[in-house]
Amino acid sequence: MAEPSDTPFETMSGIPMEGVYRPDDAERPSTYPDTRGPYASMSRSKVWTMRMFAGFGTAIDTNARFKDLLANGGDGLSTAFDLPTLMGRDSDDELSLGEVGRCGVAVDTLADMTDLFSGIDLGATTTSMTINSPAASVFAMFIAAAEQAGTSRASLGGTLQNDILKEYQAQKEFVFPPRPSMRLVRDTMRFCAAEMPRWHAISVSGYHIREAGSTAAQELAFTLANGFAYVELGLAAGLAIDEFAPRLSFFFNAHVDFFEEIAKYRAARRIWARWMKDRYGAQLERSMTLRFHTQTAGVSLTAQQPEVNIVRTAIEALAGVLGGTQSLHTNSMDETLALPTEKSARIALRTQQVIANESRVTNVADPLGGSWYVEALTDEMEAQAEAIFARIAEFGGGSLLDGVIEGIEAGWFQGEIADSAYELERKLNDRRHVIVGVNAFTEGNDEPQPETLYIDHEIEVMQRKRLAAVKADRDDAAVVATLERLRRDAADPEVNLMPPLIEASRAHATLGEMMATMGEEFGLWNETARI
């Protein structure tokens, strides 16, 4: 039957469209376990947040890109940091040479964070920051910059990725060992629960797991297992499940296998709701509701015939929308060649806007619900994920938290992903999987490549000069005092490190100084290679 609606929606030809279609006894959207979506009307009443990922060069460069995206209809900011920042290093570190500002924006001190969001009302827009090992330190700078600009921490809305577990499993941008790293995640969870009601302390990320070569089912299972590990971390820290669970969010990949991706998202909601209620005792509906951001698959883009990437991205974005995403980033066609140009980033945003405004797929919630194929795929995704959860629980003696950490330390996750990546490569090499322009339909591969964004070495020179100037102007005694407090507090596992990190940020301690100070207590992590 069709669900009634007070608002008239119709096809282009004028056929009325109801908000959701289902048999009388079938699940509705926003009804436990949320297979069909977390909200009753889904995109019919509010389309997803068009949160475009951006960051390059200096903070001033990225600030201009942020403002361009907002002016062109983007309604949320997503910050990409350069590799030194992601690794907790300053721009003047010898290991940063040649990488400053290349794959994202360089942020060394509070001065950079202030420039990054200059002229942007942080109380009126939501901000996502893709940062993990140094997440607590960068978050501290963000809070200090916002408060310096007159926005209270309680008014700030957004998401800190802060998912350190997937770093060990897939992305490899770790600094400290797993257990002290989880302490930092715990501290941000406690801090946000107490002082930042609009902020999501963790975005549990499957995106990078998929980019590293996992299957869709592995992405689903590893991501949710990590989410359950963070739940157990919060419970062990003394937080009530309904106190912090509503502020956990997720970040999934949208790959090019259209129906498989939709089934993955539907299964994710169902699994999360059931586990949160049955295993962890959540009472609030918001604690059982899985909310997620989606990014189209960077690994699916090709350097050959890059314009074809626009098509791939549109298909992947549509899968995310039909799967019920709350937020979406669409990759630009030239991202296999360089950071996106302003034009290609605008085309990527326009792709979302065409889906939202022209396709009419937003008029009906879960329009593929009830499809025998999609329902069967959803059930299969759930079954495969449950089998993986059982294996992880074995590692941890029943605990998902202990099981995930044991699996990381044993190299199990890394090995599973590597095996899947190898199998996919075999399929590509013998053309069981076709990639247009790579192993088939290669006519046109010799055409000139489009112009790309070039990050001049002068950016690195400028950033180093900027950092030197900040160091010359700051109060060195205050820096030493705040870093000493941070070192002392890091030695006590019961102390929350967010307050001393904010204090150090205000004194213009650098990211590298804060990370090195904590490293004196935590040590550094070297992964054991899997043979």
Second form
Amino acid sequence: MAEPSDTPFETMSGIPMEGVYRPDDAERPSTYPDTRGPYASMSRSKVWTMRMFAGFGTAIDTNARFKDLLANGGDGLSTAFDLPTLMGRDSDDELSLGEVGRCGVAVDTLADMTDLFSGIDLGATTTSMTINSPAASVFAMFIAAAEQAGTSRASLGGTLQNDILKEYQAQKEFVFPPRPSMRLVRDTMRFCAAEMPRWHAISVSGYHIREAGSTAAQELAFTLANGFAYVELGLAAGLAIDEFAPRLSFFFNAHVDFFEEIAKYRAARRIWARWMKDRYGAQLERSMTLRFHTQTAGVSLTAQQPEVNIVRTAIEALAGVLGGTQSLHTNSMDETLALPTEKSARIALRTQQVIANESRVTNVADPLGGSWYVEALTDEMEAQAEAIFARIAEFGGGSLLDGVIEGIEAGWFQGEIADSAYELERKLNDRRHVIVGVNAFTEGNDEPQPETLYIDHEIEVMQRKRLAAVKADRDDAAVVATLERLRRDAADPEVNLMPPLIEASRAHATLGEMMATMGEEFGLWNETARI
Amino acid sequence: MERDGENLTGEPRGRVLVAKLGLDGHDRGVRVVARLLRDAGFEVIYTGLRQTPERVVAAAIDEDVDVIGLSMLSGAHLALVPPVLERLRSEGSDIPVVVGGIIPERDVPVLGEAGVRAVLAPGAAVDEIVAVMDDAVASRARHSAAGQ
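Please move on to the form predicted together with its partner chain, as the form predicted on its own is already shown.
To see the whole picture, the full complex is given below, headed by that same chain.
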């Protein structure tokens, strides 16, 4: 755990620092509407969580990387799953060919989940899982694995990404149609509200919207609109706003336009606080407070002269920190080429440690508050976002929940994002937008690429063998019975699917089996291909 | 499947099928490239997400395209791209295949041996992409002429 380098707080040359600077009549951090940050002293009392996203190969490989990250000063886990797992398919599925363990870790059954967190005290660290379409099923496996290891579900702390809306809009890892998918999200919200007080059921994610090509204002607006949709979903399910809103968290991109990003985070907090209070009637401050994770922009990295990516990532990470992030992942320099090597992942973590321990930017909350430029950009971000909310509300006849789903079904979000991506590409092509090493300063581009992590095809073979062994060992009757219960419960939209999913996980039903069983009730989603 | 970009001045510069193979849904690159090619005068057909080698080849032959562009970011290129070329050969087709996306340098020659005509790296400029596509279209025209 990184601590600020010096107490009492003073500059390197000994000038004392106050916790926050402001005129008497100006907003303070931790006061409504939270523009200046959710906590009074921000990073001074607790540095953000350095949460590095990791996962590759088998569960045993990733378990070793997790332990390495924890030993190196990382203080929260963040799990990357492979594409078959993200799509709810088993490693022996025909469509999984070539993809097993490649972009993340392969998890087919409870046995893999147990290996993944073996030797890690899940009650003592917090765990984030980046999973969406199969989120409820993977969450069920995680709970079953933790309980088997003696950790109660109530003591588990962490975050499930579980943001299905942005999958249809941006990342496109969808399986079921939007409406039954939202039922699964509702089930996890209800389950967490009742049984897991330390768990964040949804991480409303703008990251992927931005990576897919949106502008900063679109990232802000689409993400918060999705957040409002989940709020309306919870309210429609009979939950009280203050019962579940404190457990919604957010995940934003940190792109390279430094001040625009900081303005985006400040506007996000202010908009969320206002909407939660005024529109949704939240009473608790914690319901109004927007807390977020940040990841530096993968899309800003270049394959050319990859070492330069360290610099981009440092600028982006600093924007996240000055914008008041609660946790941060910094990308590694080689991520446009492959998954990061251990060394490049360490440099990325060290980048955060330099900011936290050397730069002293952490000693003052919202140090850019009051800057005429940053305040004007913050206001502009808010105004642009409000205009987009009005449009979405119009799609839904006043409801953001319906508006977002209608917008997805009509391809509106997808089209807006693609238009912005194309616009930026055209600016890049005629050099109105410069990227060092891509359309300027290309000397050095012909140097050989650095060594990258190579995922051996052998991993796929091993994982399939492991799955076959689990299937051979399990009690088939229990699998059939638990899946049958899951099917029955899936057919009744009022039933919460978390209990039958946990039961099926315990019986070692595979992820693919659980998803296929629900798919028979829910149907599958496919988007219309558009250029 | 969406078809687009009949050149306003008449004949298209060539017919291109662009596709995403495998489970990956990251379609920013493929859609941007599709639009760039369309604006450069190609007729572009986009298959949409999650295509198998069989489906890509069937669509390419059915649409009688001049070149196939495959977008690969997931690392599954060695498992999924060679089957496209094998399938084309077994169907007796000589449609050239170009791959774009995240391909480690060490895998580029492997794809070349499998019959891939060109590999476009991240950050490739529009001129380079268009030149590669023009070249692929021309190679097929020459090849077809020689065969007649």
